[in-house]
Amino acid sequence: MMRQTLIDGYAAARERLRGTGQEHLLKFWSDLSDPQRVELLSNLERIDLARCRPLIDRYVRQRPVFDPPQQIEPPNAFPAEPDAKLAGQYREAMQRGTAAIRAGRVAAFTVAGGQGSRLGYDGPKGGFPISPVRNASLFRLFAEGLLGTERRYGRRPRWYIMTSPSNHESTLASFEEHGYFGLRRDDIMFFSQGQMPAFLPDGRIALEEKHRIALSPDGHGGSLTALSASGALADMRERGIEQISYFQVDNPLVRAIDPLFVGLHLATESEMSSKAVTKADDLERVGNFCLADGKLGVIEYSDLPASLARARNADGSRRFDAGSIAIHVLDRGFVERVTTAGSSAELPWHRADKKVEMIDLATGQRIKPVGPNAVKLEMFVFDAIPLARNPLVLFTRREEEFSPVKNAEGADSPATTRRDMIRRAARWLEACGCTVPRRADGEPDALIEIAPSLALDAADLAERKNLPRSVARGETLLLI
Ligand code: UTP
């Protein structure tokens, strides 16, 4: 029975591959065991050859060149703190956002499908232990953020988590093992994103093993299609969820749901809103919010001409100063619109040249590359911004909301994120009148952690009873 299924599967796969330039994917068939053959056939089913074909011509066989817009201008953006003119608008937005959260119209959405290759952690990135005292994982901190939101606004937001086929099971297992971090299983919907094959520069699809196609997730921009394909959008519609609060799995400082941000999004009838931080330096490796030929969008740091990256305003401030931190609010209706079949609003693809261990298609031997040997294609979520009506940018304070864990060491590593968590906890305590010891270099001289379920910001913390009046030098303090 199994044999016949395999014979039929092989014949069907050969037929599908005929004339596509990808016939080599079956080249090692005779070397494979039956279970390996089953795996290869199921891999083949996962790739959409018709979709890949034009992409190979456009992005793989040739190196796409960035086509700069005619005019690049700085965007209008809402400041982190309102001036006198904006104070009323911010107050109203805050009320409006709060009402939407209370009514259950806002859901949290974490994209956790990335491979986390720079961090090199053995497990889903969200399971990485990050908090300075408890070593709580990223997932736990977000879950506690949602519990904090419930405590503060009286409604527990629903949580959508996007995984990828390679970390889906381990992500589920991590939640299961930890009792859903205090949430209910039904509060969360997990779904997997799509995958794309890696290609050789000549356009052939790479084999990671003789029986396995080199597949990787299709980028955080794939989250929009995945929201639709997984049924998450339908689930939202049924529950009356209108706004999606999007954030990445690697930034534990994020406010999972921010009433001001949601409120401004609603008040301006924006379909996709974004948070920005002031850039750390002219050439910081973050995307730049720009008006490109009049349309708001993000230009990657590698594509923004250096003369613009370094440009100054008359008062000496940086002209292009709004760095993208991948925190967005999206209207559910907007995601529905851009993912409707036949919609012309396909996100563009980005080429990345990567090192991929693969099978040498001529010899069948394993290749351990020393440099980039393959092309991966990804979509980026910020490419949806120009498709949105009235997209807005809101500045937030980096030290309050952005410190991603990207690398094992150095910048944006667990060490810098823990440092930033301690700094923020110390500032919040000081804002509540507590004395925090500081070293000569100004760093807090204590290990401090505040659970997001206890406080979402300094003002929230101020409402807690029995806060310490002072922290001792060298103390380890956990507020939970
Ligand atoms: P990064 O671009 O930092 O990639 O993703 P990464 O996969 O986490 O790490 P490296 O580059 O392999 O070291 C930013 C965010 O987007 C998510 C990641 O999980 C992270 O939250 N992401 C990225 C996806 O959900 N899917 C993708 O295909 C890519």
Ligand code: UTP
Second form
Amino acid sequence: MMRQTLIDGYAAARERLRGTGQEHLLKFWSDLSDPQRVELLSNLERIDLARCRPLIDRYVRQRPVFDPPQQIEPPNAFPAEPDAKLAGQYREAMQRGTAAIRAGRVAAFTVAGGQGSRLGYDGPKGGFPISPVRNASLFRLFAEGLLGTERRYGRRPRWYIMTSPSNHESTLASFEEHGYFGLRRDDIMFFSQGQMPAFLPDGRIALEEKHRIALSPDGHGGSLTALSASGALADMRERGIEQISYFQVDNPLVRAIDPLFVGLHLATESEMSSKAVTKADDLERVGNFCLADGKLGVIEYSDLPASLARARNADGSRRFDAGSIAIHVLDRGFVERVTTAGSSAELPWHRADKKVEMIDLATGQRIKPVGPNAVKLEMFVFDAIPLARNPLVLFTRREEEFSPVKNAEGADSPATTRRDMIRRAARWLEACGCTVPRRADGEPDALIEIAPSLALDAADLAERKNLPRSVARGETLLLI
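Got the form predicted together with the ligand; any chance of the form predicted on its own too?
Only one chain is given; partner chains and other molecules are left out.
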């Protein structure tokens, strides 16, 4: 039975590949064991050849050239703190966002497809231990943020988590092992990100092994497609969820559900809203929110002309100062529209030249490249912004909500992220009247951690009872 199934599968695959320029994917069939043949056929079924063909012609066989907008202007953004003119609008937005959370219309969505290998961690990145006292993982901190949202607003938001094929099972195992970090199993929906093959520069799909196609995630923009393909959007529709709070797994300071952000999104009838931080320097490697030919969008740091990146306003402030931090609120209906097959509102693809270990199609030997030898295609979620109605940008304070952990050492490393978590906890305590010791350089002279389930911000912490009046120098303090 197995033999006949493989014969039929091979014949179907050969017919499907005929005339596509991808017949080489079956070249080593005779070298494979039966289990390897099963895996190869499974890989082939996951490739949408009709989708790939125009992308190969446009992005692989030729290198797209960035076509800069004719006019680039700074965006009109809401400030992190309202002035007198905006104070009433912010109060009303806060009330409106709070009502939406309490009604169960807002869900959290975490993009968590990465592995922790760059951090020296063997497992899904969301399992990386990061908090300064408990070593609580990123997943635990996000879960506690949702529990804190329930405590404060009376409704536990549903949580959608996008994994990748490489970490899906280990992510599920991690949640199971830790009792879903205090949540119920049915509070969470897990699903896996889509993949695209890596291509040789001539357009042929690369083989990672003779029986395995070189596949990689289709970018964080693919998260929107995955929401649709997985049934997550249908699940939201059934539950009456209308707004999706999007964030990536590497930022433990994120406010998973922010009522002000949601409220401004609703009040302005926006379909996609974004948070920004003031850039650390002119050339910081973050996307830049801009009005490009009148449309709000993000221009990557590598594409923004240096003259604009360094431009100044009359008062000396940076002209293009809104850095993208991958925190968004999206309407469910908008995501449904941009992920509908054949829709005119489709995300563009981007080319990335990467080093990929692969099989030499001439010799069958494995290649370990010293430089980029393959093309990967990916989508970016911020490319949806120009497609949305009334998109808005809200500044937030970097020290309150953005300290990603990306690198093992240096900037955006566990050391800098833990430092920023301690700094924020110290500020919150000081705002509540607690005395926190400081070193000569101004850094807190204590190890402090505040669980998100206890407090979501300084105002929330102020409502908690039995807060310490002072912290001892060198003390380790955990508030949970």
